[in-house]
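Heads up, the chain below is alone and in the form predicted on its own; it's given as structure tokens.
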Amino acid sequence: MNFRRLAIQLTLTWLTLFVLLPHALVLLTSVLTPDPGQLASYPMTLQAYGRLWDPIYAQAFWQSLWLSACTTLVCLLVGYPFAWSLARTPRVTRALLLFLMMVPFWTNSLIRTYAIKLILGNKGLINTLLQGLGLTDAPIDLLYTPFAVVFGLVYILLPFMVLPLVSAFEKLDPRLLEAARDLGAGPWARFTLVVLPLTLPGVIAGSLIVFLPAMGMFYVADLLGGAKNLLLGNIIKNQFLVVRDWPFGSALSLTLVLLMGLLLWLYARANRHINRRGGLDDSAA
């Protein structure tokens, strides 16, 4: 009992010092007045929150949402069948494939982003291969485009989509698919009525794990997207380090935190609904 109480107290102390207090400081900074000399000063004002509705920042916010949504969709389309195949392989092979998937994380993501920049450049691997095969006469502009940003984000975040999906597929009872097949359900019916509903928690969890970090990876947009393809993280970084408008940067950061909280709330509601529906189905059976 003493160990349990100690563990809880240490956890609460850690969360208070390194989560609650920093967020409280960000909240306080967001309602202060910008000051080039002291970064932020009194009096308190809501001017920073009013600037969130500026068309320039609103457009950047929607562009960030769009790029993050595209990244999440591509990760889901690629990761779902891969996780399904991975979950159906023998345990030793599955462990080996998961290990190989995680090997790139031994290298810093910034270095891997620079490698992607070299691959997508006019003299990079893709353009060299296309010209060597005679498919193009001139290099294709892949770098500094939305495609490059999504490509880089998918490369970095794809494992975060695959891991929750693999866990969801491992919990899928194969006897349910056999029962559906015996009842005359075709492949598409088995997928839409059995597989997809039962793996939906993994889909939602993986989408959240990909979508939220994608909005803040400013270095990917800086290196691969140029100045025309910004994420919300780029704007926050510029407000703190370049413009030195800490109140507005704090307001943007809190906006991202609130968005994260909203998505987590939606995930909790969806997961509760799925569990309740499963319980009702079991009772009916």
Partner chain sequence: MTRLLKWGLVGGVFLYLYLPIAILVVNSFNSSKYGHVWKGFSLKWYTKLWANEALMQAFSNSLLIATLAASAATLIGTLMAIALYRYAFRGKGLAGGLLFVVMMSPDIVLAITFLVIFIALGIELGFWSLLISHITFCLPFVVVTVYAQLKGFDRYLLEAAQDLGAGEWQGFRHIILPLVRPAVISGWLLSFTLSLDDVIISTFVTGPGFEILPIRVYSMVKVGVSPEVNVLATLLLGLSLALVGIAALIRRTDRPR
The other form holds:
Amino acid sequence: MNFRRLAIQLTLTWLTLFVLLPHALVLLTSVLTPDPGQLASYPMTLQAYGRLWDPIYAQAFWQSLWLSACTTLVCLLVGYPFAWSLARTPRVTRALLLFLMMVPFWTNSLIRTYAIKLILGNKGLINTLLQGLGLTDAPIDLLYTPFAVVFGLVYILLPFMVLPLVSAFEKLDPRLLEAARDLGAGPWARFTLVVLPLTLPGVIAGSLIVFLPAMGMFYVADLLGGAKNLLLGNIIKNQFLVVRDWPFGSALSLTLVLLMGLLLWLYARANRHINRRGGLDDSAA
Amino acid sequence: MTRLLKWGLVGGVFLYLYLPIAILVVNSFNSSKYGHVWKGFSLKWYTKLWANEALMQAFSNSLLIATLAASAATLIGTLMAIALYRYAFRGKGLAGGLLFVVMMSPDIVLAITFLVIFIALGIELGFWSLLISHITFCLPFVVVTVYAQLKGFDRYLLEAAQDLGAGEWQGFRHIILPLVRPAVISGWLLSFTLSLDDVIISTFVTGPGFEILPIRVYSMVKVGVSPEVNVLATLLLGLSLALVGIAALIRRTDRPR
Amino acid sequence: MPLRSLLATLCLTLASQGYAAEKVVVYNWAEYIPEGVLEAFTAETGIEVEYSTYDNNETMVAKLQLQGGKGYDVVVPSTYLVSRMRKEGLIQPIDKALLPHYKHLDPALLDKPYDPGNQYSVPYLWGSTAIGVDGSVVDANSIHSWADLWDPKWKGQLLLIDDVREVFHMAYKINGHSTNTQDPAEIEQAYTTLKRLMPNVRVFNADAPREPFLAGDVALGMLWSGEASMAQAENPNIVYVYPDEGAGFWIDNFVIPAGAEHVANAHKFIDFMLRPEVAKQAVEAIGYATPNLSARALLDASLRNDPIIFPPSEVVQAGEFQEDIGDAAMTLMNGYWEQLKSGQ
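Starting from the form predicted on its own above, please write out the structure of the form predicted together with the partner chain.
Let's see the whole complex now, leading with the same chain.
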């Protein structure tokens, strides 16, 4: 079998069957009339989309966006130097360390989150430690705050940032850095002109697979944040399971996907524009 | 100094990752059921788990599905990434968009759409439906990782190989695959992790004959999650660490040669 | 004689082989049936039990609905879902003639409005939602009503169950309405009442409300009876208070989906679960109350007289069971719920 044909056929068949068709149904559902007994029924209507303008949903969107952005930023700030350090260890050590990094994630997320609660709680590890050292008298509220939510989201998503970054750093040829040094580039210049541009694909890949899933995650936020804020994930799940307004749930979900797609597209365009002006674009070559 | 900083950072991240796991390990030996206070050392949860056939079965089903789904998703995802990167074809933009849709759609929506499509296609709910849906939701993660890796490479390398008469398959095996190997491994690890812990999608697409661990654990909240789950976590951790140890040992004995 | 016993053995073997293919598919919460009961059922009847689990009542209904009521033989929904599933034709009538042990059930817990005459459902376990107090932090004697939670001195300290209907129940009771009201005016009034409660909330919890109590993160809030007894076993300071206005009650029931394939086996299974000795084990292992009077008589006095598990009858009289309230009221309540949670 021709390799090219296999790769293309497989891509198109799989995605059509298990993504396009089902999502065509979501689209259809979103323009039907809610009917909990039958899930959804005719006649067609755009009512569900009209309800999207309620400010509650905009607020939930911003709340989710803000949490995801914070999480992505923290993952990047921690993950970038971490991945760089890992990439500079010998190959075998690196493989072992990466494997060790993944091991904690193979335990069930529910009991892991319970364990995080035991760390952050009023009588948890951190507060016990702080009080033991005499740094505070009363326990600090850590659990059920936005801090706890970001703490938990970063915990779950950090490897998603680190893995693509390590691959990117592995690809970085150390000779390029030496050459830059020989040409008199200082540490800062070497970082901004050599390291950062060459690892940028890794940064983008990592940020994408941290940022996008974080938008829909609500379970961690509910458990660690005390479920005091509505996130988009909550609202959509409630529409499907509790209220059983499937058209509205579908409309919300599709709008979320489209809105995020639009954001990414704008970002990519702006990026291309800046690159072209700066003359740094290597992908056009 | 920078060395110290570097290892401090690495150590700090590992501390952060392993602290909750350490608590689970300690609590697997705690005779208290809810683990808020230490009520004495006990192995009772270990013996209970041993007798809990349903939980063990769910655990092994989960490992099986995660291994198969991660492997298949890595294979298919790598091919997809190459197709998207190298070839121009009709529906390319659509394919990219669909991968984005999978990554972005809330779990509950994916869960319901998968179930509807399996019922429509007449696929029996259980092992196969679970495998197909796990492969599908892992795919975008593999594609993004591998695509990013491909992006930095010189296209001319491949074209040169082709000019020298290497077929597409040979080009894939001897040039692309070695180049993207780190990303392929990353993709597998990410997929394995995602698959092993999925609850919502699995609840909808599995059938009564094939139960996996996360569903069972999340379902235990009604009566209180049993510390047997901590034991499972401890055993899995022990097994993984043993693997790491063996790998390191093999390396060491290999070295003198 | 030898011939007859041989024949008898042969018949039994054949019969049990015939049974070997028999099964019943149970869809339930994990570990919600005491250890060993399923094995005992199989050993006695030869019917294999395929036990599948879900982590959310609503998920179970959605899945059953998408599958057209097929795939499972026995499911265990909570009170209000029984009435909804009945209305939507997802479950089938249960033949009481096949349930000789049905007679053990407490008449006070039968024939409720969610399923008049229990045509479609058989109660398994029941429990309540009331107030949990950590006696070492808050004086338990000072708390006796839902309204006490509204006191501004609890700012940022309470635990509420993360469920629309459970939370609205408190407000309905304070306002003197039914927990099953569908009246938009009463729902709106409850929303106004709840708005004043929101500043007091530290955490909403729907998976294990005992945890924040045990961890010392909250000392006052809503709690389920089973969770309260689990918490008390760990920390005796945790007290469970039935509010004057009336606690919320629920019953988990066995039902048979409309598309069940093994209806006869489903009846056998349900009847097995109704045996007093089995029902007794359920209370011992799970900590919720059984509606089975004969089983209750078999229980150890410490469990039988535990007011958390078996509330006094006047408490049950004062409380209310949740029923299905229809989709219009549910949509309205959920809208207010979204507003409460987003601080509007």
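Residue numbers count along the first chain shown, from 1. The model shown is predicted, which means the values in this text are computed figures rather than measured ones. Rigid core (definition): largest C-alpha set, two forms, superposition within 1.5 Å.
- Among the listed residues (Asp173, Phe105, Trp53, Val92), the one located at the hinge where rigid parts rotate relative to each other between the two forms is Trp53.
- A two-part rigid-body description fits the chain between the two forms; in it the smaller part is rotated by 13 degrees against the larger.
- Taking the rigid core as reference, the CA displacement of Leu231 between the two forms comes to 2.7 Å.
- The two forms, fitted on their core, place the C-alpha of Thr13 4.8 Å apart, compared between the two forms.
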